[in-house]
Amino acid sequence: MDYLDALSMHASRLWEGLLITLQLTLISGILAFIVAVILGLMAGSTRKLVRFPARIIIEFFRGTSLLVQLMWLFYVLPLFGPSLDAMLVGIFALTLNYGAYGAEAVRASMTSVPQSQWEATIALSMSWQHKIRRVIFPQAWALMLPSLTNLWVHLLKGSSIVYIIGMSEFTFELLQLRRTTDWFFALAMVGLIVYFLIALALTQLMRLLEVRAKHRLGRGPSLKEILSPMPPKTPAADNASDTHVTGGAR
């Protein structure tokens, strides 16, 4: 009952912290994807003036700690002039850090598209924008989704350290709950379950996107077939049904 009383007392603050965590995860995840696509396309370019700046940005943000980036943006950057709100700092740091990791997934997926597809676009005299948008990226999209799913889950977990810049997100409120209960209840029970459920929801959402992307390429069932409670009919079953009806008519 002490645990339940403590949880009830901290419920409103935990909810507010959870909302901040969800905002950071969703906004930073969407922006990180945009950054990943831009940097990934630049890193895969054959032009050195385009490729080299992208490689520098990617390696810098992959090679430095997210914790250091948060501290630098919040405490060091104001010394040079601009001062950002804690929420903006959290979004910028998560976006740039995980966008750099996602850029490698985008670049690798683009290069994994069969060479024959690239050659076909050249034979059709497609412009670079046209062939990327209509031929190459739709195929790479299905390939990069599993990697982007993992990164989004990592981003969710990475958002738990933004409390060091004064944000009262979910982990911070869990630490406050720990003061009135104990480590096991606050982190191993409440925190573990809530973070797992959010990660599970993100994974399932991205899985549906992957199914849709593969179906549009003719490589799997549709979302309707996946979500349908009835198992899809196979061609063999349809043929057997037709044979049965024909035999009955005779």
The other form holds:
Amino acid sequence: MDYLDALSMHASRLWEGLLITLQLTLISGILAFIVAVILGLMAGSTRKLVRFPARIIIEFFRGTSLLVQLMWLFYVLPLFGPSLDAMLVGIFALTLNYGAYGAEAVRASMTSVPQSQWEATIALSMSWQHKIRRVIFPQAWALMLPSLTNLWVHLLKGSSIVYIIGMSEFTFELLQLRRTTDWFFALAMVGLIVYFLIALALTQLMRLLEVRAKHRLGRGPSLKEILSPMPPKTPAADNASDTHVTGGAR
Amino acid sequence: MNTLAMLTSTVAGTVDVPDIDDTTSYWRWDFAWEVLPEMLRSFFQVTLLVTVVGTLIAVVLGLALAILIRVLPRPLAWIITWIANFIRMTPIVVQLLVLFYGFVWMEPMTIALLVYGIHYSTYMSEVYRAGIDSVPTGQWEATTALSMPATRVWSRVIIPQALRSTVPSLGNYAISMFKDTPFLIAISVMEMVTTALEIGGFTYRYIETITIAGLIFLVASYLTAVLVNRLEKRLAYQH
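Same protein, different form: I have the form predicted alone, so give me the form predicted in complex with the partner chain.
To see the whole picture, the full complex is given below, headed by that same chain.
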């Protein structure tokens, strides 16, 4: 019972820590996505002058470890730049690190869009914006979602190290529990399970996005069909969607 | 000043404190050269060791997991799959902390090797699974036609073909394990970044140590990436 008592005693603090972890995950996740799209588009450009800086930024932030970036922003940047508070440092480091990884995913999925699609946009003399927004990106979006999902889970997991620079996020509060209980092992299992549940929620959310993206490209069922409690339609409808898949994939 | 010098010489090895009063220069080469050997030592003794041994454990365990999930009956395979998912989707930092405070009698280094090996084996088992799935059905049917025993099917037919396509992804996971090693700071294993911070703590100079740590990571992961790319090209299927 000791164990449950300790847990309920610390519940409010754990909850606050959890909220900070969620904030970190959501804010840096969204910012990292924006960074990823910008850098990914730049890295996929045919112009050397655009591609080269993006490549350097991507390789730099992918190559140096997350913790090094965190420490650099926390200890070194204040020496000659602004001194950011821990939350901002955490958000910046997570954004830049996973944004660089995401950029690679964005670029790779853009190049996986069939060559004929690119050629078609040239044939139709579409403007660059029009081409990316209407033709290339929607197709690349469906392709990049699985890797973005993985990266988001990585980001969530990476956010657990931010306590090192003095943020009282979820892992920090878990560690505080150790001081008052001998049940750290069990409590840490609660911590692991909470992280696992958040990760599961993220992946399910992204899976829904993926279904939607595929449906908009004319492949697979729509979100409504998947979420509705009604049983799937007749086999004839399934066959129809099957031919659609092969038609779409070509 | 004297006590500081003493502290650093006992804890951080041979590093002496340079003139701390000198706050005018951001980057000091003499200090950088002085701390470099210490940083490299922790890099080779801890960072690289954890990466190499962890990768070896992960490569073997991952393959075992992938085969087990494939071979075992449904419910068992399902249980193993979800345990692997659980390990994969929870932070390595928290896993380290759980073992560190849960099993106090274990050496931090053992914990490090175990956690990194097991954590990444769950990633690698996915890679192997994809590799095994990519072996054409005809190969499986052929082994049935030849009535090969199961051990031989795996060791002579399936695994050799499955492994080929997995090498690049395994290499990439080894690189990301390498970049995850600084998380060892959580269980105070003196890995390179921890050493950098330790030196910084005594000398109040962080800029050189942390920058050097970053550069070493950059160079090492770039070299490994080049190596993996080469391997990928050499092992690519010639269809």
